[in-house]
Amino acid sequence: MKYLVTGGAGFIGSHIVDEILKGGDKVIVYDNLSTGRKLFVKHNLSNKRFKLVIGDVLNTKKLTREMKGIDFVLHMAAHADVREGFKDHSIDHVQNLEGTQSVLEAMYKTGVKKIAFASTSSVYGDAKVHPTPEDYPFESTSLYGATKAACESYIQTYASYYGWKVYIFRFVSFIGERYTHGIIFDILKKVKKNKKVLELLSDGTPKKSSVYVGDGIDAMFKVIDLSKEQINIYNIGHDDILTVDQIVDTIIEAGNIKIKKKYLGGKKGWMGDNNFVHLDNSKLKKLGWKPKLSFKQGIKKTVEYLQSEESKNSLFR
C-alpha cells in the first residue's frame, strides 16, 4: 500500500505516518509546515518508504502530481485554531473547506478511491445529548466546526459520485507527544510568562474529554481495518470527562507548579467554545477498541513532553 498523509508532519499526522511505516507500507507526507514540524518526522527521513513533500493542499496541481500512484489518502491538514475563526471569517473556509475540495479533486484526477478524514466533535456544537452519538445533528458554534461539517458533506458527495470508500473520524482533542496547541499548551505557556497568577478564560466548570494520541491512532486504524461500509463515520473520544478546573489541577500537579488560579469567564471560555464535550464511543467499542490511558494519564504524559528539552527547543519558546 502507498499512502499520502496531508498534514503528515503535524501532531496527529506524524503519529499516523509512524503507524503506516511500522506496518511496512509506503507513505508520502504532504505538509506546508505552517503548524507541522520537520522535527516530528526527521526520524523517518532516511527510510526509503518515506517521502516528505513541502506543499500546500490549496496547490491542487502540485498535490495531484504527488498523488499519482497513491492507494489511500489520510487528510489531516486543516486550520486547527478554533478560536481564530471568530476574528477571521475566511480562514476556516479557505484552509478547511477549500483545502479539502482540492484534495478531493486531486483524488478524482488520479483515481484514488479511499480517504480518511479528520473531522471534529465541534460539528455537534453545544449538543444536548451526552454522550453524543454519531447521528446527532450538526449544530456548530464555530466556523471551524461548520467547515468540518461541510467537508464531511463534500467527501460523501464525491464518494457517491465515484464509488469511493470513506472513513470520517470525529475527534475530541488528542493529547500526548508532539502536542502543539490546546489547553495544556496554553496553561504551561501562561505559567512561563506569569509564575504567580494563572488567568483562565472560563469559570472552570465546562466539561471536556480528550484521548491520548496513541489510543486515538489505534482507533483510526481499527476502523480502517474492520469497518466495511462505503461511508464509515466514527466518534473517537473517551469515557472520562473532566471539568476545566480538574484539567488545570492535573496540569499543575503533573508539572509540579505552584500558582494561584484566577477564573475570568463563564460557561464558555471563548466564542465558539463548547461547554460540554463528551462523545458516545459505543460504535467504536463494538470493533473491540478501548483506550489504554485515562484522561489524566494522557494529560501527565503531555505535560512531561512539553517540559522536555525537545519541546522547549522546538515549540515552547
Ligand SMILES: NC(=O)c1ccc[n+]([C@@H]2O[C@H](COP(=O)([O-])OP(=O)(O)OC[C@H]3O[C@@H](n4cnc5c(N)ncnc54)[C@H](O)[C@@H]3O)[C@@H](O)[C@H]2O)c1
Given for the second form:
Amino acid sequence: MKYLVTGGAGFIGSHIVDEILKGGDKVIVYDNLSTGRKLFVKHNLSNKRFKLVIGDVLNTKKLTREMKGIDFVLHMAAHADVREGFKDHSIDHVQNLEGTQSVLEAMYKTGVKKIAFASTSSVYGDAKVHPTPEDYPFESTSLYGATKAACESYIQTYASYYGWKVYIFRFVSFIGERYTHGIIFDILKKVKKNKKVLELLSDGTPKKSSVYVGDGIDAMFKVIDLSKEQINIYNIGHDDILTVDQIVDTIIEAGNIKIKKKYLGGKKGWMGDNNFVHLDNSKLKKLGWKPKLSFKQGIKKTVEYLQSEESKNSLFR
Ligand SMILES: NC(=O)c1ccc[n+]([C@@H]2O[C@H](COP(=O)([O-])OP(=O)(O)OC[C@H]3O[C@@H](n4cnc5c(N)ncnc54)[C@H](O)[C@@H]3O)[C@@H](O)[C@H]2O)c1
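May I ask for the structure of the form predicted together with this ligand now, the form predicted alone having been displayed?
Below is the entire complex, every chain and molecule, led by the chain shown above.
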C-alpha cells in the first residue's frame, strides 16, 4: 500500500506516519510546515519507504502530482486552533474547507478511492446528550467545528459520486508525545513566563476528555482494518472525564510545579469553547478498542514530553 498523509509532519499526522512505516508500507508526507515540524519526521528521512514533500494542500496542481499512484489518503492537514476562528472568520473556511476540497479534487483527478479524515468533537458544539453519539446532529459553536462538519459532507458527496470508501474520525482532544497545542502546552508556557501566578481562562468547571495519541492511532487503524461500510464514521473519545481544575491540578502535580491558580473566566474558556465534551465510544469499543492509558496517565506522559530536552530546545523557543 502507498499512503499520502496531508499534515503528516504535525502532532497526530506524524504518529500515523510512524504506524504506516511500522506496517511495512510506503508513505508520502505532504505538509506546508505551518504548525508541523521536520523534527517530528526526521527519524524517517533515511527510510526508502518515506518521502517528505513540503507543499500546501491549497496547491491542487502540486498535490495532484504527488497523489499519482497513491492508494489511500489520510487527510490531517487543517487549521487546528479552534479559538482563532472567532477573530479571523476566513481562516477555517480557507484552510479546512477549501483545503479539503483541493484534496478531494486531487483524489478525483488521480483516481484515489480511499480517504480517512480528521474531524472533531467540535462538530457537536454544546451537545445536550452525553456521551454524545455519532448520530447527534451538527451544532457547531465555532467556525472550526462548522468547517469540519462541512468537510465531512463534501467527503461523503464525492464518495457517493465516485464510490469511494471513507473513514471519518471525530477526535476529542489528543495528548501525548509531539503535542504542540492545547491546555497542557498553554499552561506549561504560562508557567515559564510567570512562576508565581497561573492565570486560567475559564472558572475551572468545564468538563473535558482526552485520548492518548497512541490509543487514538490504534483506534483509527482498528476502524480502517475492521469497519466494512462505504462511509465509516467513528467518535474517538475516552470514558474518563475531568474538570478543567482537575486537569490543571494533574499538570501541576506531574510537572512538580508550585504555583497559585487564578481562574479569570466563566463557564466557557473562550468564544467557541464547549463546556462539556464527552464522546460516546461504544461503536469503537464494539471493534475491540480499549484505551491503554487513562486521561490522567495521558496528561502525565504529555507533561513528561513537554519537559524533555527535545521540547525545551524546540517547541518552547
Ligand atoms: N489535536 C487534537 O486534539 C485534535 C482534535 C480534533 C481534531 N483534530 C484534527 O486532527 C488533525 C491533526 O491535528 P494536530 O493536532 O496534529 O494539528 P497540527 O497542527 O499538529 O497538524 C496539522 C498539520 O497540518 C499542516 N498543515 C496545515 N495547513 C496546511 C496546508 N494548508 N497545507 C499543508 N499542510 C498544512 C501543519 O503544518 C501540521 O503539520 C487536524 O485536522 C485537526 O483539526 C485534532
